[in-house]
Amino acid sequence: MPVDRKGSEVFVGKVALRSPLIIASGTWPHGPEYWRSPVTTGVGAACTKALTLHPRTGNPGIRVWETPCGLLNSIGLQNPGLEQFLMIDLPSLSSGDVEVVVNVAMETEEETGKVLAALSEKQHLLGAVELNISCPNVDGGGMAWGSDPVQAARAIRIARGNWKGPLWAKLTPQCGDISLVARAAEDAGADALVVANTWLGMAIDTNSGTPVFSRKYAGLSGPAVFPLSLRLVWEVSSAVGIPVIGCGGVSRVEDVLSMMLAGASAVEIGTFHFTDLSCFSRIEEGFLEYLSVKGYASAMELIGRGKRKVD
């Protein structure tokens, strides 16, 4: 018999979540019906699409391409911009029943500062800001901020100067040593780290004989990247003292459990729900059943337990 749903509650720093399952940025509609029950059953928080100061139309050409066990995307941070988000999207999203995490795309220092300063006035409506220093599908900004410890620290300090609430930094796997980047972000003031964004890949259209995407490379997500993401969660959670949120390829309750045993406090799910909107409730049920069978009183007891067994 599954334990009471309270058993799935977790804390990411000071942010309390009713479930460790978070909807990853860029994958969820902003329609109000998607931010409340019954769709959000099993969901602890949902990340918005990436937000920029000015509207962005995104990348031209093909944007999504299916691969075996994965999905390539080159969206290019399409969004309506800060003004519309504050006037239309945020009031609607925050009236739902899950924590709202605003994903803020790292642009220039001035642009990012303006976005975060405006969000600070709405902090009471938000669970956290997820600073995106890892997008692989834009020129300038994006993962250029997260590829280097010095730049990552600078980005976090810029954010901290304009946003005093919970600050999560979404890291990129496209860096020399993610542990160095993680420690730099922690030292600069990040409250939690999301590990990680998509992995760079590409596809060739064999009919035309040319790359599928106009930018040639795109971000790979889906079950194919899960073992890679799990390794990064283990590495980063071993390197820092702040919470880590696992992200990348999660599609089963076993994946959620593995991420948490490796050191994650919560887990983001993106690509998998494209094919199954009920995955959150089903994964949470399996998660609660596991806690009950193993005799855990709380999901928090799982965090990093795999490391203690190794040590």
Contents of the next structure:
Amino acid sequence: MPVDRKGSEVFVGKVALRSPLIIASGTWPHGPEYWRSPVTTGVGAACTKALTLHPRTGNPGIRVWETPCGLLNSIGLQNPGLEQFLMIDLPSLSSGDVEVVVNVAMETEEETGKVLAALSEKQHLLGAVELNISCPNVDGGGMAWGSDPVQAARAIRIARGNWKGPLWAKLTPQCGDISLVARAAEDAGADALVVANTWLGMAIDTNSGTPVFSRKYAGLSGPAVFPLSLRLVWEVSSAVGIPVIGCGGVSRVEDVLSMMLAGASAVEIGTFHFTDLSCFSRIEEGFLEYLSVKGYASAMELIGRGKRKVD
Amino acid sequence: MPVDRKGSEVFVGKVALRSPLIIASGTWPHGPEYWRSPVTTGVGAACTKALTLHPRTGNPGIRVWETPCGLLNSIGLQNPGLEQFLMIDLPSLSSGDVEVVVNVAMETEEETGKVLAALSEKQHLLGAVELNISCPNVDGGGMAWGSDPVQAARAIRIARGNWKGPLWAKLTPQCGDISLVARAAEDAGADALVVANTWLGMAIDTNSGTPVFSRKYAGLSGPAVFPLSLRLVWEVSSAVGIPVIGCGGVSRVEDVLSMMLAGASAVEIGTFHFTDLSCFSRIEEGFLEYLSVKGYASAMELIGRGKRKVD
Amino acid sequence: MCTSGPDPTGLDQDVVLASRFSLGEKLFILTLETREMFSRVQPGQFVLLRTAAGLDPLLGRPFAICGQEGNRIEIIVAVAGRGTRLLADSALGVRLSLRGPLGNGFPESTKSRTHCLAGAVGIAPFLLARQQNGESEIHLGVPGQDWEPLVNWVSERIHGLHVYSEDGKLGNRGNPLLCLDGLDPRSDVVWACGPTGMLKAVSAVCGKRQIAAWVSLETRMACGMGGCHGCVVQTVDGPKKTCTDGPVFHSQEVLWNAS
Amino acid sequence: MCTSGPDPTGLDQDVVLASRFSLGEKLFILTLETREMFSRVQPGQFVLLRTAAGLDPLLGRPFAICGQEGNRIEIIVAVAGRGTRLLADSALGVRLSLRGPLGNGFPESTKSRTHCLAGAVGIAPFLLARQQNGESEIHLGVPGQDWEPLVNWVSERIHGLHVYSEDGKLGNRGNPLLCLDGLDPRSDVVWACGPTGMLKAVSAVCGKRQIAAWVSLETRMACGMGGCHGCVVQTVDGPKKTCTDGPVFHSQEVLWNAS
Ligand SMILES: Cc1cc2nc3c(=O)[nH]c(=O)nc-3n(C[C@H](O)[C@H](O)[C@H](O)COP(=O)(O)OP(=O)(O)OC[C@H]3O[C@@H](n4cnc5c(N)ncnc54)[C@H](O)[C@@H]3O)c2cc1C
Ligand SMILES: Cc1cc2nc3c(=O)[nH]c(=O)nc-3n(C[C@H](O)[C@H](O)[C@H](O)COP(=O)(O)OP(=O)(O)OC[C@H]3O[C@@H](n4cnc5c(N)ncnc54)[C@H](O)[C@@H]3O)c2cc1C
Ligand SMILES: Cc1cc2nc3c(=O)[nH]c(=O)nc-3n(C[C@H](O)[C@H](O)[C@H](O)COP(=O)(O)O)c2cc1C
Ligand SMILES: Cc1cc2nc3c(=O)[nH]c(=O)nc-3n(C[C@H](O)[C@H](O)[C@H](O)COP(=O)(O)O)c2cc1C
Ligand code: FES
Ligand code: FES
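Right, the form predicted alone is done; let's see the coordinates for the form predicted in complex with a further copy of the same chain.
Below: every chain and molecule of the assembly, starting with the one above.
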């Protein structure tokens, strides 16, 4: 019996998603077949790999390392740069059936400005821009932008000045008080907040006796971090009025529900689809079943509902 | 063939431990049989549950919740208070064969002062005091003490004034820049730093739609957090001159080795012994084998060695 | 518990899943072959059990022991979530990690008759009790007809079992509390195991009628050996640990309305 | 990959561990029964495989396919760490999660003779090649006598196998590179699979002598389908992904000294 997937629609501000499940940045192939049915069953939107003005080759050495229920990565924003993205990637991604969210890695004011200005000309093809002020795997910029309210606000203002479409800011857990950063991003004009990018960790190869990654530290993702991300989602969504998108460790329908009950309007999944490609369609089905069993008329009713009885 | 366990001795400052493995606070029964052979095979020291001046009943409701490779807890410092500890617990614990480390939960200046003054009279029975400025599960005090350098320094100075024996400060990951807190603790007179207590997380019961824990947030421990703790150990041990004790998610000999290569002099294990009580003896055996295969004359040679080729 | 070497506490060991008998999609009897033989288990004692491969699930799940013979023990597993699903799906012959036996069982009574009240899988300790000693009266309540396979399986083992179901389609209409009506405080004692709601009701009735009643509680656990304080229940004597002070408590000791 | 429902990409499926044959304590041949039949697998293609119970280990481990028949595939598993240990220890009949087949195999050659150089378990793709087409010359090098069971097992399947060991106790003294001496760049082509050191040496010799050589590389992987950029190798044309651009690369394309 074909599943009626209608009831899972959500809105992130003005952006309508047919499902609250978003494929997280840097984890999904850019081949066009991955951006359309049947592969995208259950998926509402997909984020591109981080985009930078110029091509980047990424980090040398080992780039991924498994940890208990988690994954450390140090990819380092490998991407072919704006020109190739516009020419080759974007046309094929946007021919699919999910909203395309372009993850733009915050670099210098000038570089980011150029990238966003160029994307503005393609705004009709894009669901949103996700401004990555949280990459832990590069020097200069990256996570530094998201690590305090002042820097974060500066980054958002630069972006806001160059991109009029929906602007999501992807925050990092590596900041003092994330509520302050979140409020600063809201005030500077972000339309939604993605909470959050990876958690700074490291690994040592005991055989060689040295750090596994060339940059020593790397970003932790996957089910291991879910309880930590959920706490951030609760905290941020209590602090701001704009929509929050949960991200970090989601692997089960209960995780999606928890994130939404905690205040998220949608949820990104990255690492777990490395383990199970059918997770999107399966989780969406579980999501619909929950709504129906619990008597919710729409997915939107779930958002923040976990708070009403407590906060 | 009986294992020769001699080679695993380490020093945390002046405190000699026959093995680098320490049982983490709040996880081990106070019954005397758990503080002596054969149960303590492989164990160098054991930390008591957090001690407070007055008895505490702890938090109501659900207190433990499993997450992927991790455990959230919200115990809330349940303990019988100083008087009973001195009368009943301490005599039996100190009759065992491991160093007894008393975990003292930082409360008000006055309360902590009294606890430490009383412990000072029993200093001959104690290996060290572990000052807990990092408990996420109580209001007022707890983690707040460890969340910034100024508070941390104040706490250590109070403790230092009342306790002349070895003083370990147990830090929290929930602080801006942990190196700053670590340096402040060092300057204020701590003899060693335990890095670190649990990571703030949360869980939602999707059936009821509300947070699982009465205090909403809880502390995450277990293998899930290991890569995060390892990063903190590397960072802190690069920032201070006093010994560092690694803590958070250790479950395998490789984890112990990694922590020590990253700069830890010893390593605490909490959650994982819930899964496997034989972990201490098994890990110590693996540790000795590693030393012998790699040709280390003593466990101390390992400490911080992972850094020499990189930093 | 995923140990190969011997565990110095003697509490943890690897066991082998020797047999599985299905009583429906979500109910299984598992037989475990232990390496070290347990001494005589008391009814109400339990084990923590986990699949030994990998670190997830991380913690053992508590199950009351319902049978013991030589170096085999038996448990009833109702699939409640992820951990029990994995256990139920484990291949025969697989190694599982076991901690136990843990806790204190129901106390031997000096009174003349013991009445055991079970809610569904709460029957486990009483199966063991009957195996060890044929004397008690055993009352099993189940939610409805889905539970017929369990009722049949238990009936084969417990001669004279009293069965209750809400709709009356299995045994008597109602629940095991019905049996309390006829009890005499001077000669009768009650043991109960099942959902908290039922235990609370048993406690209320027995309190009022001054019948001595012991109940086996369920709480979430981490260590099972008194270390973590994760499993406390509030009692008239302050917080107690379900794993080492219980799981069996005197019904009047428990503060049923404290959370 | 721990899916019950169908996977819309068609890449992931549950498979059943149908048989295990041991070639020593740390070396096993596993037969997997797939639900969906694979189309013809190219030698060099691989699968990601994980134990489906629980979330740890989280990621599949890559293994080259060494045999295919109906809906069964065969792999060789050398125990290298935790993931491979768990796979090797899995009970027969257990469900495993599989992603694949992935990557590009060795390219069909227009030249007259293919010489396959394998280091130990690097023999896997060449077993499949021989199963599909009897023509290539196959050279297997092993570290020493411990590997005799593998050598015997392979010899039964590969008629005319050339064997090498460093100490000469199994086959010829030395390693498979010896065979390169006699090759003719106009008519011979080399395929190699094994430790990186060996592949690098093959590349150096073949580069110098202008013999066309393809090598199958090993890198750490997460997704196996080109999404994560975790598996890149540096090539003359910039970074390439081992999982989707490889694992088979032309030996002169790889920048062997980039890390
Ligand atoms: C002393 C004792 C004896 C028990 N005896 C039996 C028995 O004989 N047969 C049987 O089928 N069940 C028994 N249970 C309940 C059984 O332990 C839970 O159903 C099981 O732990 C659920 O695990 P899960 O992973 O499938 O559920 P999940 O909900 O996925 O588990 C998540 C977490 O919650 C805990 N949890 C969930 N429900 C319970 C519960 N009711 N009690 C304690 N912890 C829970 C789990 O241990 C785990 O940590 C007993 C519980 C206790 C405390
Ligand atoms: C394309 C390809 C084909 C392969 N074919 C085979 C084969 O046919 N037979 C066989 O026995 N082995 C093969 N390997 C190697 C095999 O994948 C590793 O030995 C295995 O992943 C080790 O996992 P572990 O958990 O036991 O080791 P651990 O060291 O515990 O693994 C930790 C992590 O490192 C990764 N890892 C460790 N070693 C390697 C390695 N050499 N290559 C890639 N990732 C690694 C694991 O995937 C895991 O993420 C192949 C590797 C690749 C890339
Ligand atoms: C291999 C890999 C590459 C990633 N690349 C990016 C990236 O380019 N830009 C970005 O904002 N986040 C990137 N991330 C972070 C993810 O988008 C996501 O925020 C994080 O992995 C947490 O979610 P998860 O636990 O569901 O994976 C990457 C994560 C992984 C694992
Ligand atoms: C159930 C439980 C109770 C704890 N109680 C205390 C405590 O009383 N004092 C303290 O300093 N830390 C306490 N902790 C934290 C542990 O000592 C340790 O720092 C933390 O669990 C991380 O280590 P692990 O991952 O090895 O468990 C507790 C942890 C758990 C799981
Ligand atoms: S489960 Fe740890 S004290 Fe009871
Ligand atoms: S393994 Fe993910 S791109 Fe190759």
